[in-house]
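A single chain, nothing else alongside it, follows as structure tokens in the form predicted on its own.
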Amino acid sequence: MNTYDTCIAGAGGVVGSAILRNLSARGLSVIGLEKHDGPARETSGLNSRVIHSGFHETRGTLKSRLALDGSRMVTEYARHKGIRLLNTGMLIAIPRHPIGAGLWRELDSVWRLWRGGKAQGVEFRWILSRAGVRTIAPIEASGGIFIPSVSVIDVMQLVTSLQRDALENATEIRYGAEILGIDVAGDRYVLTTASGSFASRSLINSAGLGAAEVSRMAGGPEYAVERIRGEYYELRGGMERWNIRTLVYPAMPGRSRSKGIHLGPRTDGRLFVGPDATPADSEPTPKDVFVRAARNFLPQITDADLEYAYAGIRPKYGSDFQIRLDRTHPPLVNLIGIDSPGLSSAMAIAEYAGSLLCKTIRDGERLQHSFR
């Protein structure tokens, strides 16, 4: 059995793929294990495809920092590699309400977002009238904030490009390799999977929805991770019919569990409404919820204009990403609760986790040398 320098659990997602690329470029021998039979089959392939700027995130959090850095990194990477990227910008809009029907609450939400975005140095501008809104998107809204740097990306192209880079550095990726058990044998992990066993001197746990279970199997901490479902509907006729070429988000309360049901164009010309945020084991959200959300900005929408598209499940653990060295002998780096903006942050997460692991390896080598 070959022994690798590190193993990436959850190598088929965008974060796992970015970590594969990062660590292989550092000269480590890397094996990536993925339980699904292809890339982006779970959270990565069932999201909004948005490259966020970190504008929605709380200043000082890991999410905020990694989204800001990661969005710049992935945008530059996509342009360099010719990955489909649609520079939509993002309009955080206030629907047209009578005073007293929620307007003041939404104004407060926009004000809070403005303060956070300004503190992070995110470029944006105020839109202060209905006419100003309509220069950006043909919707009904009183005003809002426009962030020009936000894009949507072709996720499958991104994941396959990241993996291609890693494979050029002699990385191995095994699909259909669900981890069934992990043993610690001296200075290494022995991982038993559905397609064989693998030995590794360290482990990076980027298993997404399965990350809590992988941590437990590897002798790491127990994490109580929520599973949040987000459903999406497609607007018939897409961008061509509705002429919506900008992401349109509602202004949400500060402690909201999501960024809100929004209008989302895609790189292929399709247009979606979603996602909501409900427990994964709850009943599906009624279609009318999405119709009403769309009507906040497009009053002419009818039930017949929306067609069910898909649902994705994301892991939620508190209000911030958890990227931690949870064991040192052998090293275990856990990535827990990597929800939105995980896609935007992926390349910055890879740099952060890769640096954490490599520092641990170097420190361990120095410690061993000092005892010789």
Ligand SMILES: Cc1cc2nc3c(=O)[nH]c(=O)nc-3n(C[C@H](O)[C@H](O)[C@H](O)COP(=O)(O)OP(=O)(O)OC[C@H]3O[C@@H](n4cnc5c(N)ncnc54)[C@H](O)[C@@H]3O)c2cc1C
The other form holds:
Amino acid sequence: MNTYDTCIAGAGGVVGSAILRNLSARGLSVIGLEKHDGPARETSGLNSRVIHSGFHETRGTLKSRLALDGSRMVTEYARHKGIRLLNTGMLIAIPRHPIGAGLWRELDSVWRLWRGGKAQGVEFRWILSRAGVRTIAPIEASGGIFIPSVSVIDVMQLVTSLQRDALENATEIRYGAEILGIDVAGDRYVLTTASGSFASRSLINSAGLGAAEVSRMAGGPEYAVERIRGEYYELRGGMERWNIRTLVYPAMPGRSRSKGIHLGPRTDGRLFVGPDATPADSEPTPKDVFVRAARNFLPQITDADLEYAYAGIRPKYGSDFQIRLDRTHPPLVNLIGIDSPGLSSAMAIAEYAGSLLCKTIRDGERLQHSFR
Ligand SMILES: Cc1cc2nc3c(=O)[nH]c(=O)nc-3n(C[C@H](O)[C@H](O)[C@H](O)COP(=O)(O)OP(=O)(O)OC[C@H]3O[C@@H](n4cnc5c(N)ncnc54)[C@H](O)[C@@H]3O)c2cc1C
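Given the form predicted on its own above, what does the protein look like in the form predicted together with this ligand?
Following is the full complex, with the preceding chain placed first.
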């Protein structure tokens, strides 16, 4: 059996694909294993497609650092490769509530976001009037914050481009290869999959919703990961009908588990409302929640304008990404809880995880050398 330098579990996701590209460019022989028959079939293909600036993240977290770096990397990469990228900007808007507790809550949230975004050095501007809002989007809002650098991307084009780059180096990708068992045999992992067995000298676990299970199979730590579902409705008539070309987000309270149900233009001209954030095993969220969220900004919307589109599930483990070297011999790097903004951060996550692995391999080689 051929032994690869490293194996990526979950190679069909955007993070796995970015890691494949990163490690293959470093000259390692890489095998990527993916359980589905094609790319981006799970969380990576069922999200909002937003390349976040890091504005929403708490300073000092891994998420804030990787979102900031990753969003710049992926924007540059997409421009270079001709991947569809729509520079929408993001308006975090305060709806036109009557003065009262609601308005103060919204103002407090915007203020908190502003402090965080400013600390991160993300470029933005205050919009202080209804007329100012209307120069950005024809919505009902009394003001907010506008972040011009934010874009939406064609995820499928991104993932296939990252994989194409990796395949030009010493990389293989196996689809339909669900990892069913992992043995540690001396200095190697032997992975049993639905389509054969593979051996590698190290393992990067980027299996998204399956990452806790892959860690367990590899003899790594147990992680209790939550699954949070986000549903989307499509607005009939798309961007053209509603004349919305900017992402319109609500200002969410500090402890919120999501960035809120927003109006989301896409690179293909479609327009979506979503996502909510509920435990994956809960009942579907009533349509009315989405209608009301959309009507906050577009009061003319009726129930008939929204059509159910899709739902995505993200893994949640605490409030930050966990990218950990959980074993050194043979190296195991676990990526746990890669929720939003994992798409925006993917290329920076790949650089981080790739450096962690390569440093471990180098340290191991130095150690072996000094014992000789
Ligand atoms: C509703 C929603 C909205 C979001 N919006 C945004 C956004 O706008 N911007 C943003 O930056 N982020 C967003 N995110 C987060 C983003 O989608 C994720 O962080 C990102 O897609 C994670 O990519 P991944 O490659 O880690 O995971 P995945 O795409 O889930 O890839 C993991 C892969 O591992 C495979 N796998 C699992 N188990 C096994 C196994 N045993 N053997 C082989 N393969 C296995 C899976 O099939 C899957 O293809 C959103 C997420 C959700 C759910």
